[in-house]
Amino acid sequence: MTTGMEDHIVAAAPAAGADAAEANPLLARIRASLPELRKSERAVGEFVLAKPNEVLNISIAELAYRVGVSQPTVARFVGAVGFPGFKDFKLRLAQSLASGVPYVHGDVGPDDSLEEVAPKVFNRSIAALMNVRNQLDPARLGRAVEVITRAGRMEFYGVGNSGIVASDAQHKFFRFGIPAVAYSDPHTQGMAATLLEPGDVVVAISASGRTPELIRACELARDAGAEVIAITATASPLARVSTVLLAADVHEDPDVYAPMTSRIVHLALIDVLSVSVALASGPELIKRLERTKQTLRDKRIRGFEE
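Which coordinates fit this single chain in the form predicted alone?
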């Protein structure tokens, strides 16, 4: 017997075709289990079959809302198809949907023509940017801007590809008149974090949010009294040690594919943050930026402005 939200189940979109399910063992398992599920749980399964890629990018609460059931119903569905929790289910679903060329790109296949490669790469990046844009929490962004505008010092931490994003961020923010540095070496991050003081800010960038050294550096920064803004996945260990989270939930396994899409999302979030800080800082910052821009103009060859 069901109650509450389960009494108002919204019909999911038509389930994916049998051919698609048979080509994917997990989707085939879900389809085969439908007759044995309760009506409410079956609705969850039909939604997953119809929109598996969307399920990868939403929380258990969002899935429950979109299907029209309770969160415990989603949890029961996950258990019925053989998984201990929603996170484990999403991970296995992501692995089952993964295609393309390992360590290169998830959407590009080995037999794709050059005419197909560019649209696939662009489309994945555009979709990821749209998804993160729609999920960006204005309150958290406002909190991050407030912390930065009061900061005495900013440090950007990232390892590997994220280290490149950290360097890009430092290049933007030092022009705001805030002492800013970027560190990509884990040992340096740890040492620098211990020297921070209350009022300082660390911006930690990571696609997975699972790099132990980076997490430890952020813990040291917090112990020193600094704020930690994390640009990373919502449920990651790095997110849990941060004081402000700017979620970057991107369907891209950095253990399998080169982190292309996540890097673009991180760069975009840095741009959002820098523009927001610039607007919050008022006219004086605009004058400072104008002076730095003039310095760049003086270094360019004249006569090619058109």
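Between two forms, the rigid core is the largest collection of C-alphas that superpose within 1.5 Å. On a predicted model such as this, the values are computed, not experimentally measured, just so you know. Residue numbers count along the first chain shown, from 1. Compared with the form predicted in complex with the DNA:
Once you line up the core between the two forms, the Cα of Arg92 ends up 2 Å or more from where it was. Remark: with the core as the superposition reference, the CA shift of Val74 between the two forms reaches 2 Å or more. With the core held fixed, the Cα of Tyr183 is displaced between the two forms by less than 2 Å.
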The other form holds:
Number of protein chains: 2
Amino acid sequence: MTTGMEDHIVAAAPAAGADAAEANPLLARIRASLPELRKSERAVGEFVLAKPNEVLNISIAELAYRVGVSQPTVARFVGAVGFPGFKDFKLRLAQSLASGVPYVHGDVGPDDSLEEVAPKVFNRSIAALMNVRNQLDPARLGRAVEVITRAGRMEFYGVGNSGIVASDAQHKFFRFGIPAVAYSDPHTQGMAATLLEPGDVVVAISASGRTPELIRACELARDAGAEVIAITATASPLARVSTVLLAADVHEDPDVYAPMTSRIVHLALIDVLSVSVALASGPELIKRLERTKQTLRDKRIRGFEE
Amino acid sequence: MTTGMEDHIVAAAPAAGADAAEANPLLARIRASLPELRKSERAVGEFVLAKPNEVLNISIAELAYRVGVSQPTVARFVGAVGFPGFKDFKLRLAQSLASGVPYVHGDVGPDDSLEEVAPKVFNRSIAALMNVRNQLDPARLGRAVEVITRAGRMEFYGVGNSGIVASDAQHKFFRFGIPAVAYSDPHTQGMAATLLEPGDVVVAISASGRTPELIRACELARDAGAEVIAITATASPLARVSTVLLAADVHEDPDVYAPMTSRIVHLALIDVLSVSVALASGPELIKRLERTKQTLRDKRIRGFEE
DNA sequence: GGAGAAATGTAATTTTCTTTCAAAAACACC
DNA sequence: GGTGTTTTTGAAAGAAAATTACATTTCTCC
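Next up, the form predicted in complex with the DNA, please; the one we just looked at was the form predicted alone.
Every component of the complex follows; first up is the chain already shown.
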């Protein structure tokens, strides 16, 4: 197959023997998890990184043969990088390769001028949003909405910088009349989680999905019978302890110049969630909100949305 | 910088009823061959056109069931539009949908399905980012960076939801070793502003730029000799009291379904600012940051960036 | 209304993927 | 250096999905 995409990808790989993984979040993820994989699984990963486009067109048996391992090994590799099965993996890979285009602009480097930096930073965020948009699973979103509309109360957990996103989410859902709180302190999260009841919903936000305390808190929440919606990276431990996963795979560069696209993506997902819940809740919610807004306007109480 | 992405958004937003096929070559092909298909095959085609994203995640059996036809009919449809098999079809469809073209446009409305909402919300944010990116004045950004690099201390003011952005900014700049604080309470902001000294920098964040207390605080800051960088709408009162304006004009819909794009845009601007400052501060900052990071990694202290 | 052709569905086949379990390799501990 | 244990890997059975072959229905036109 030749789609012409390869060119983009290659063009996007700037200096330093960098390859497609630089530009593509999924490939970057595979590369990142490479060291943690077993030897033969790693061989599979390396093959995928080397020839991602070929992988699209071959079966698991063919891939296993080409790499020189068994089919279950390929299957395990797929599981290790966070996909439920080989089919899903191929589908996501196809999407990811196709959507890699916006990355052509490259990363910010030490020699960039100010005029160059701003568009690059914006473009990274834009590209990240496009990626997550394309990979968002409507079914999962639907489940999340369902769970929230039935929720007795909502709690938003985010540690460190993600705490900010949690606060934002709390603001939004609180306006809907859903009792909502946000905790950014791990200990408080843990304590709050034990007090949850069945039907309550926790939304856990984390870029890496590897904060032990947050994961623990989510486990506690689940033990208490609450639903746990995770906004995090697909293959992360946090994703595993969640009941509904909203995937936010962002190629988060460890580089200092790297903008923090993850936060923007998380906010966008919260936006999607809140708008969806608003829609699902139907006209009565809408009316109530509109009335509140009108009241605020009438009384000239400003500064609520600034 | 022109990426061509804008065209997709704008050019692709035709009449309201227009659907995916407008923007997507594969879907367009399906639509074109629709009249030549047999009745039940056409039903399959229509389903695919209506919900292309769902098709990606279901099997041929499921699709057949949903359309109300048999599996071979689906297979024949796939063959009729020119694919060797269902698997190939799904793969191509996935790629085609992912290729960056936002195929759902316009605003979110009460009648939108869940599948439509998510892309729309994302697209709004993407479009907003593009707008601000294109309108950003490099000269002003340069002045902002200059002011910040010389700053003795930084204070971030944001009221209500914008307080979240202020916190985020504070996190970022604090990591650079710049004494930074964030206040989201108007009164504290006013008090803090009077205590500033010449050379200090206030960054005021507000979507509307019409929060009286925030404006007052900025005036006080200016009286104290501090620089005031405003991230807000161009013509707003806040913009007028600022010394450096970073324009963030977002069409903030008063609609209930409207996602809050302003926050995302503000965060992106903070990102631009912090990355720019990092670049301007040169290698010694970079080195310091890298050392810090390495130390954290070495000690396996995780959870700082989550 | 019935013969023939077209359209569609049923069921069997084949391919592809997943799971189970056993063998082999690596490892730790004597 | 050997022995028991864990980890890693593969062989083979099982399940799921897609394709093919064939039968049935539906339509058309005489």
